[in-house]
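Take a look at this single chain in C-alpha cells; it is the form predicted on its own.
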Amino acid sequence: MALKSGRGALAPPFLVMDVIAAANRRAASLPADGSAFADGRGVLRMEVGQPGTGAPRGAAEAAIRALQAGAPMGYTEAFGLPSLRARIAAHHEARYGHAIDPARIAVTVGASGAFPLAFLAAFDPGDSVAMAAPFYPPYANILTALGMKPVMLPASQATRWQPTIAMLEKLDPLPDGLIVASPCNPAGTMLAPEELEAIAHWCHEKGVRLVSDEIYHGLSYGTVAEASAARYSPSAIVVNSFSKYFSMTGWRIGWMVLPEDLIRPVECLAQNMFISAPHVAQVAAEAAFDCVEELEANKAAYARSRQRLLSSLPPLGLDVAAADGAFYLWLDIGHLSNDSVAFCAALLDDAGIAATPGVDFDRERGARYFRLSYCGPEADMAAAPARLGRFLAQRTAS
C-alpha cells in the first residue's frame, strides 16, 4: 500500500531558493582569476533580498559579550525577552507616534516564522485570504499548506501593484483575510498612509482580518511616507523583522504586533511550534536598535544603487515599477520573452547576473516579468547595467 502525503506536499516551491542554488553552481564554475566577465567580477547576486552587509557591529558585539560572559542562552518566554519586547514597543512609538503595549508584541523566528502563527491563529482551513498579485510567494504557499485558499487580486501599474478597496468589493463572498505589504516584494511600491488607513478601516468594518507585512519599513526613499496598520486598526496583525533594515537575515529574528484577541492563541501556537526565537539572536536584535548610524549608511548605499539602476535600466528598454522602498526592481520583459524562467537562466549563464523569474511572484502574468534585488555590494550593483546592456544587445542581435 502506498504511503500518503500530507498537506505540506501541496506547497509549491519558492523558486528564488532554486535560483540561489543555480547561482552558487555558476559561481563555482568560474575561473578564479576573474576573467569570466569584462568587469573582472564574478556572479552578481541580485536574486535574493539578503543585504550585502552583515549584522550591525553593535549587535554582533552584544552577542559576543553575552557568550563570553557565559550567559545561559536557553529558552526564553514564547514571546521573547521582555527587554526586547519593550524595546520594539519603544521603536514602534518613536517611528509611528503610536503607543503599543509590549504585551501585544511577539518575538518570532523571523518573519517567516510569524506568518504560520498569524494564519493559524486568525483563519480556519477553507478560509480565503486575498493579496495583490504579484506577491511574496510564501504567503500563498504557507496558506495552501495550511488548507487555506489564497485569492489573487490582479494589481497593475495603474494601482502601483497594490490592492485597492474597489478590488476587494468585487469579491463575492468577501475574503476572510487580506495581506498587504508596503513596501511590497517584488515591486517595492508602497501604499500612501491614507490608502493604508482606508483599507485598514474597511477590513475592520467588514470583518476581514488584515495582515500587514511591514518587514521593509526603514527602507523607503522619500516618495511615499511609511505607516503602520497597527495605528489604524485594533484587529490588524503586523509582521516585521530584523532581516532587512537591520541586515540580520541569518539571525532569524522577527516580531508581530498582535490584536488583543489573538495574543493568547498565538502564544499557545508559538509555545508548541517554536518554543522561542533563538536567545542569542534576541540579545543581538535588542542591541541593533542602537546601531542607527551604521544602518542608515547601509540604506544610503541601497539608495545610490537604486538611483543608478532606475536611471540606467529604462534606456535599455526595460520598464521598471516605481520603487518607493525595499530593495527590489520589478521589470517587464514582455517585449523580449514570455518565459521569465528561461530568460533568467540565460541571464545567469551568459551575463553572470542572478535574478528571480516573475513566475515566483505572479503565476498568471509572471512569465513576462523578473525581479532584481539591489541590496548586494554597491560595486556589484554598479556593474549590473553594463552587463545587462551587453546581454540584451546580444539577444536582440541573435
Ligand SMILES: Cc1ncc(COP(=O)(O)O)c(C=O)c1O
The other form holds:
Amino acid sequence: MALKSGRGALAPPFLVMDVIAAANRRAASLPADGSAFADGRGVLRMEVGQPGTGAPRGAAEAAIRALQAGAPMGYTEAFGLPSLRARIAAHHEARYGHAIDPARIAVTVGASGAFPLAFLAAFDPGDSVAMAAPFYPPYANILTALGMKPVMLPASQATRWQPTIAMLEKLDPLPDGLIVASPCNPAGTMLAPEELEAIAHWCHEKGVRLVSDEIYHGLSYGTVAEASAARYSPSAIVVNSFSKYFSMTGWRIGWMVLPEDLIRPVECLAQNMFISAPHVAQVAAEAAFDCVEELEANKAAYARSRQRLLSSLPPLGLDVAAADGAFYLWLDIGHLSNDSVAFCAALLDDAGIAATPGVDFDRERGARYFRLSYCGPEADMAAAPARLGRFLAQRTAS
Ligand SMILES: Cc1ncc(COP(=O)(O)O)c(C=O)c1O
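Show the other one: the form predicted together with this ligand, since we just had the form predicted on its own.
Below is the entire complex, every chain and molecule, led by the chain shown above.
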C-alpha cells in the first residue's frame, strides 16, 4: 500500500546547502599543492553565511572549564539558563537603550529553532505572512511546511530591498503577519530606524504580527543605524542569534524577545518540541558577551573585505546593492545570464568561487542575481575580485 507523506515533505530545499556540498566536492578535486589557481588558494567559500572565525576564545574556554569541572550538562529550563537570559536582557538594554524583562527572553536552538516556535504560536494554518523578496529561504519554507502562506512583497534597490507600508497596504486582505530583517539576507540592506518604527506601529495598529529577524545586528558598517523592533512595538517578536556577530554558528544558540501574550504559549511549545537548547552551548554563549575585543576584530575584517569588494566589483560591471550590514552582496547579473544556477555552477567550476544562486532567495526574479558572502578568511575574500574578473572576461570573450 502506498504510504502517505505529510506537507513537510513538500518543503523546498535550502539551495545554499546543496551549493556547500558542490563546493566541498570541488575543493576535494583540487591538487593539494595549490596549483589549481594562479593565486595559490583553494575554493573561495563565498556561498555560506558562516563566519570563517570560530567561537571567540573566551566562549570556548568557558565551555571547556564547565566540562572539566564535571558539570552534568543536562536539560536547562525550556527558555534557557536564567543567567544567560539575564545577560541577553542586559545586552539588549546596553545596545538599544531599552530595558527588557528577562522573563520575555527565550533561548532557542539558533534563530532557526525560534522560527517554528514563533510561527506556531502566532499563526494558524492558512494564515498569510508577508515578507520582502528577496528573502531568507527558510522563512517561506518553514511557513509552507507548517501550512501557512508566505506572501512576497517584490522589493527593489529603490527601497533597499526592504518592505514598505505602501506595499503592505496594497495587500487585500492584509496579511496576518510580516517578517522583516534589517540587515537582511541576501542583500545586507537595512531599514532606517524611523522606517522600522513606522512599520512596527502600522503592524500593531492593524493587528499584523511583526516578526523582526535581528540576527545580523552588531554587523553594520555605519550607513544606517541599527534599531530593535522590541522598542517600537509591544506585539512584535524579535529573533536573534549567536551565529553571526558572535561567530558561533555550530553552537546552535539563538534567542527571542517575546511579547507578553506569547510568553507562555511559546514556552509550552518549546518544552514539547526542544525541551531546551544545548546546555554547554548556553554556557559558552553567555561568556561570548565578554569577548567584545575579538568579535570587533572579526567585524573589522568583514568591513575591510566589504570595502575591497565594493570598490573592485563595479569596475567588473557588477552592480552592488547598498550592503549596509551583514556580510552579503546581492549582485545583478541580468546582463550576463538569465540562469543564476548555471552561472554559479560555472563560477565554481572555472574560477573556484562558491556563490549562491539568486533563485534561492527570490523564485520570481532570482535567476538574474547571485549572492556573495564575504565573512570567510580575509585573504580568500581579497583573492575573489581577480578571479571574478578573469571569469567574466573569459565569458565575455567566448
Ligand atoms: C536572516 C537569517 N536568519 C536566521 C538564520 C539562521 O541562523 P541560526 O544559525 O541562528 O539558526 C540565518 C542564517 O544564515 C539568516 O541569514
